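In the form predicted on its own, a lone chain appears below as structure tokens.
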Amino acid sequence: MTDTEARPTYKYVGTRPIRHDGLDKVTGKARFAADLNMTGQLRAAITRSPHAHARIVSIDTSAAEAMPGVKAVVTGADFPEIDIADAIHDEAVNNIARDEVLYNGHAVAAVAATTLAQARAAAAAVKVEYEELPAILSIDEAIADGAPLANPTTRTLFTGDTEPSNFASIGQFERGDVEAGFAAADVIVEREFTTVPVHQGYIEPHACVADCGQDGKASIWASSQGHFAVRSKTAAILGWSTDRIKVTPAEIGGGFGGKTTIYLEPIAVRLSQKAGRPVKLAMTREEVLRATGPAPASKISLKIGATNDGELTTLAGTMYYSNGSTKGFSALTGAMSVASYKFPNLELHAIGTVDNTPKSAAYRAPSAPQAAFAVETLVDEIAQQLGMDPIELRLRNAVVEGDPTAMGMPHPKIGFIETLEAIKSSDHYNSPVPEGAGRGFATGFWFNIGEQSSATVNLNEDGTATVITGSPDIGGSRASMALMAAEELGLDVHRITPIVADTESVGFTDITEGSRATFATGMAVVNACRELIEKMKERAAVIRGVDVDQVAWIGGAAVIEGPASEGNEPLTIADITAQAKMTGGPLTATASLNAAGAGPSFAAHLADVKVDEETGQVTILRYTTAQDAGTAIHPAYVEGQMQGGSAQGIGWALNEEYIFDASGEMENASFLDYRMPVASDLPMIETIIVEVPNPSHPYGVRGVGETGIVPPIPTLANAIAAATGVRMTDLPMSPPNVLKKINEK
């Protein structure tokens, strides 16, 4: 770890606690949403479209109705129309088509049976007439003049047209004057990017189980980021008030960005009103990798500019991302995240794109990894050109606080600088480069999000406490919550116990993205911990028959101050819950927010490789990552991020990618055709942990979970071209697209 500058001593904060919900996830205990069996329970499928583009001509779901064990089937006729304006509409027809489908897996109906078996033959006993539409694959047959519409309720968004096409968004951002800034470069370096649509791959598929009863109301189990968010999409797209839903929040078995949308759970509760029973529905995996989102491909076209004592000038370019069958705004966010130098002068176009591919969804710091591709690559190249160590001319670029984002906004408080420092000064960097192998180095940057949340922390008759939030826990939230309670309260961290409660015993939070929930949940915990630490003062003061103003907080106990503190002894938190009763009543605190501040976040990367310059395969030898966290409140959770983004990254960048066939037809739909890495292809990533704290959070939180996966992508690209003197600009980078530029060159 590193500290860059001196911050508070800190009991239980920067400790590595066991975590809260371990013993059950390592037991087997823990309950996710397909592990839920209820009284009565059915199970269903779905009938999914084999087609990528085609207008639905009828449905006849009477051979399935007639199936042994059927008791429900829905087609997109049993949900509401919504119009195109509405902000629901394109998720609620993502989740059942209607008028047309849009890609290959696109759901059409769903069937609730007895069993399992019963509901899958049914699903395919549904009989579906399809007239077939041209399909747009690709983000060039998207933009190519006279494309047919991939969906034609498409319109772009940031324009004001109200007329169809296949842009989902156009934005632009720029500063300065581009041509003068090219006029003045010495080096100027360009190259085009394209990357493929990536799956987040988490290990527990989409699963939900819906309860209708018959006041009209649904409970929900479900597995997601945002338990909330599920109970408010899925009721504006059943057309409910949101009073009609109550949603538990299961275990979640990885999200990474995927789950903060929903699926399943208005046709699970559809089928649950229909039958009158509970009813299951999980994806297989096959279906998550159809019909779920993906990371967006997309095609970047960059130039940089750069004098001969390092200075970059000018950043130009124009970047493409496919939002898969609906609009969005990847391409924004893309744009967005390039944060990281001090170009004076920069011009970048952002066009989000639609075809006829699953809707795309987040994935671990959205659209930023594609773009750090292109920018880090070309600022390595001019390195490379300029004679220039690679970390010297980042320093040199380096952004600081208040140098200008690419949006313009200024950056706050920021540990770029220091992340690269850290990196410098590694035993990594400072020995030697592997014989017959190259290394490589690259940076990334995540902005971070705050948004609402709440918190409710109850002390307990024996001095323990309880939190209580709203955000589920996919990466460690319930061990920062504890930690900063134990932190404020005084109290052991293992007395703490972390709950996240359902949509009707916590205040409203929003989903657990953005890097969000230990910065913006956990200040609400501090706010709740810092209200009952003034109540207990106040009831510590009747038990002692002193002025309240005359009671400290100390240490976990409320000790008397001044005169009166003689033979008054220090009242700890059990001491004063046990005569909560006769004091006032139980002690308990809830407090909410719109969290602003969320830090930025910056990470730097170093890998060595060896490519095999006979097959291609790319074998990486070392990996270093440093990244500014603000402060580690769970260090050992901190470098587990750190580590998953690049492993992830890692994926990224060598093997991963959907393989559609000239249909629309995903031929990888499985594990074993879609090459995540496992364990055997990864070395022991090192991990350096950097503290420049966020000055907007009671503690210094800066998010940590998504800066992890950008640099890999130009970190591995960087360490191939010093290996092999190839520059790979598509990706993946795998053995045979590896192999083929290096016999091209």
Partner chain sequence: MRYAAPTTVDEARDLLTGNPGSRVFAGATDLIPQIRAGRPEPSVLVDLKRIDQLVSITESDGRWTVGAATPTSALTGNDAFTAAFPGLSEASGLIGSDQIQNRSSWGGNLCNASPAADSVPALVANDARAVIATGDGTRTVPVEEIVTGPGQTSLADGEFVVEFEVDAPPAATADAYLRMIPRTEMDIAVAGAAVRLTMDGDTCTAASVVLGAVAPTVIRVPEAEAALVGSTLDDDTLAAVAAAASAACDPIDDKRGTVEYRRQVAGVLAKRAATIAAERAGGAS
Second form
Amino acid sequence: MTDTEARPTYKYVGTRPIRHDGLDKVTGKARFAADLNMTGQLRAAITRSPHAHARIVSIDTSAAEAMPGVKAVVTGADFPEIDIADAIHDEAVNNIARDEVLYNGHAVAAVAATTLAQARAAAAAVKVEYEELPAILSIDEAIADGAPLANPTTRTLFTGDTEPSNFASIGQFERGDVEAGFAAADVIVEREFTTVPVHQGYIEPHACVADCGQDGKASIWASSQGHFAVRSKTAAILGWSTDRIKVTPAEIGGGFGGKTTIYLEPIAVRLSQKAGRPVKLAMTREEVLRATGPAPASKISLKIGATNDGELTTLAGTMYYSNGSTKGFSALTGAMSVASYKFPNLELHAIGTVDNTPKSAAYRAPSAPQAAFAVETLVDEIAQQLGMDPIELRLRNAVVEGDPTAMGMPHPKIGFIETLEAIKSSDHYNSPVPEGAGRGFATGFWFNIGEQSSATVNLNEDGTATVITGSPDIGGSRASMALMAAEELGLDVHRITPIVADTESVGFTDITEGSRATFATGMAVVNACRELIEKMKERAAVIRGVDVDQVAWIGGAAVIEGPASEGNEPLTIADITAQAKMTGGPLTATASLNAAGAGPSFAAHLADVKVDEETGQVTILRYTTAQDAGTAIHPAYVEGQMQGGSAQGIGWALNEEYIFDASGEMENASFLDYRMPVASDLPMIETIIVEVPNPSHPYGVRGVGETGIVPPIPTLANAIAAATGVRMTDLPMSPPNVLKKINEK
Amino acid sequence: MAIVHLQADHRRFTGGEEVLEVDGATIGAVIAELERRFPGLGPRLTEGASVAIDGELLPRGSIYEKVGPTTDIHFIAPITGG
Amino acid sequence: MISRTHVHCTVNGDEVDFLADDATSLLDALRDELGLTGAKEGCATGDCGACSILVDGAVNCACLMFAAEAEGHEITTVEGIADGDHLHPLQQVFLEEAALQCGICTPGVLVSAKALLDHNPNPTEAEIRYALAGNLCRCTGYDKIIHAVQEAAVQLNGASK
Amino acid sequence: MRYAAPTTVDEARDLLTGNPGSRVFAGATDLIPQIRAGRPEPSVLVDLKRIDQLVSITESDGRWTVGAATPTSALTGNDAFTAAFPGLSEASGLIGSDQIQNRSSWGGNLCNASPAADSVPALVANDARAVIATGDGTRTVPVEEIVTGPGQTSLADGEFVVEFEVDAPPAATADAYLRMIPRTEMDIAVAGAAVRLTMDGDTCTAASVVLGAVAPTVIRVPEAEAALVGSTLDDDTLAAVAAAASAACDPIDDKRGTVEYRRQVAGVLAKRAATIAAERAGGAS
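Alongside the form predicted on its own that was just displayed, please also present the structure of the form predicted in complex with the partner chain.
Next comes the full complex, this chain leading.
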């Protein structure tokens, strides 16, 4: 670990305790949504579109309804019409099609039956008459002159335009004078890059159980990144008031952004309402791949100019991102993620497109990996042309506090330089490149976000504590909440039980996304603990019969200071809670906030690869990642985030891709042919945690989940270039694609 | 007077002006003043932008955030997470 | 019409009887008939290993077996690898080494790792990686899983000496 | 649909002949996903793994007999078998993960009739034969005559493979199998090459070169075999082997690989497998 400045000494923060939910997860007891079973529960299945784009002429459910075991069938007609200007419109239509199916796999109807086999058979028996419409399957088709509309309800975002369009968003970012910048540049590199959709690849398919009672209220158990969002979105799609729905978070088997949107819950509720029984609805793996949101495809043309002494002066280009079948702002985010180097002159056009592939969804540092592929490849080429060390070139141009991001906003306190220095002094960087291998280097950036969180901390009678939040734990956040509470209260981390509560038992909390849980929810926990400490000081004052300003909180106990200190031993939390009844009742505190000041995180990755020049196969020999965590609350899970992000990025770089046939059907909708990295594909992933504390968080947390996926694509592309002399500009860098480039050499 | 920095997208409403001095005690008031001076800009800044003041990214919808006389305000494209 | 078969087998040391639809996978029978939800369905095509179980000590995907095939066999799921309240060393080390994040693949990984160490007490890193190649994990990048299996092997070997 | 687990070959034969639309299985690694995906269900699922003869490995007078439902993990775990047929053992061990290895069998790998089956090129290169239970007895045919096209076999209704016979290789003879997959595991071969060579010192005296996943069925490459015989596997010979193998391919473009890629890589694998086989054969002499 690299400490970059003196920081407080913590007793709990920065340690590696066993996570509180760990035992259930190693013994098979942890309950994910698909593991839940209710009395009288039905199973459900969805009928999906076999066409990429078609008008629904009619749906005949009579045959399905007559089949054995069938208790309810729903179609789009069972859901309220939603105005296209409504924020929930696109997600509502994505949950179940209305007039048109917008991609192959789009849900059209759903069936609940006594058994899953019955439900599936009946779902297959729903008769849908389609009138096929022209399907748009790529960015190029979407932007072609005279292209048919992929989705008649899309409007170009944030422009006020009212006409339907295949342009989801159009944005522009500028500073300085790009023409003059290139005119003065000594070196200019320019390339076009393409990427294809990739999936988050969580191992748990989406699942939920819904139980709608006769009182018109529904309980939902769901695996999601945000159960409050499940509640509000489900209510909006059903046209219900929020208080009719209670959502209990089940354990979540991976999300990575893919479980920030909903697909099943409104359907399950409506089926349960119609059948009068609980309904379990779970996707198959094929459904997950065909019908949930991948990361956008992209096409990026970029040009970078530099001076002979290594100043990156000018960047210009156009970035297209496909949003799949609905509008979105992925292109704007992609352009904004160009934020690592000073570039006095910059001009970026960001254009989002709409097509007839599944509606794209967030995926870990959304839109940034595609942009980093382009920027970091070209920066590597400039280093190569100038004969400069790639880290030195980046150090020369790296942003520091106050430097502008692509959108102009100045960076807050950041640790990019420190991250670069950390990897420069790593053992890996200072070891020779293995014989026959190539070494690649690249960096990544992600903003991180704050948003709304709530936490309640209850002290129990015996001095133990319960920390209740509304942030689903997708990667160890319960442990980080407990660690921060332990540090605040001075209470052993295992005397604290962290709970993720349902929507009726804790205050509103936004989705666990954007690396915000430990940052924002953590702040709410800290604030609640601090309020509790004030209360405990008051109770201690009552017990000792002193004025509260004579009580200090030191080392997990109320210490009486000043003249009254003599003979008054400190009161521990257990001492105080034992007398809570006599001093005013239970000790509890709640804090809610809308967090500002999320701290951006930078990462730098280094890889040694070998390329089989006769087959195009890339083997990663060694991989190292350095990343600024701000402060690592639970370093083992920070490392885990860095390693997991790296592995996902490696998969994206090398072999993952959606393959559509000419009609828009996904041909590889299985884990056999959607090739995520398996254990034998990867080396150990060495981690260097850099800690440049975020001044906007009480413990300096930045959030570490997102950034790790940004550098791997260019890191491997640069390593392949070093090994073979071939610059890869199209993903995936799979054996056939690499061999093709080598053959062209 | 807050100092507002506009992205290229938003500059079409201001005749290309990038940095503006704008009256207003809160972010919401600044947006209202910008709408008054440049009709059509206001909605672009409320629905389609995140706000940073003095380099700190604010949560979405922070229209009541106080603005000081030398506050630097950046309206940027929305950010979501994964 | 699907007929049903009466199945008698041992699951986690207990003799059990159940009726299985002849088209039902052992995974569905374990989860829906026997209430053992430790084995997970990640793909139902044998490509992710989240449903890994032991059949007479050999690792299998429960999704790729008919329930009726379990007749007479000894089945072990993640619920059965601890010795009462005493966790299997793999379970304990996975906790200590933070070798899990979301936990959905963990039951299958533990079962596969146990099968490996039962047959090969001193695996190399490459052997561990290939033995676990049938168990997809999307959270960890495998690093901490591999380290944990290495550490568990050391502990098991120490205990057996 | 009904599940049945006969314990003798005769019982299995009766089940198959008495129930039109019935189907045998061993590992069911392809069958269960097919049923789940809604493919037509067999009338009777005949599980062959309770028949001892079908789950056994024996060697007698230099002839190995392997039950058609024997899990491939039993083959790769059999040291004597692996020593005699290193390439065939490797090929068998490449059929899926450890989980799949405990289910997959030569019989299933062959009769599923995928052009990409890993064990089949190696079986053919070793002149393996399949013993088939017919309506009233058995017949023995070369493995290469079983698969007639993707998903198609020469087995008549009611017939099933009981066991395989493969003769231990002559002196100074060894095999090798290589396949190309984009990952290191858990993939279907994009191209595969099995080579068996007999060496006399540095000179090759007999050769079998068989490719998988590059044509509707596995294919022998006589031109590559001819190039090898009489050679010392010098660079020119290996180039000729690669060129012959590439030329012999009749592959398809699909999600797993392009025609060009399969063609080029099949040649690479053939020459590399030849090199390995030659080293092994030389080591054995």
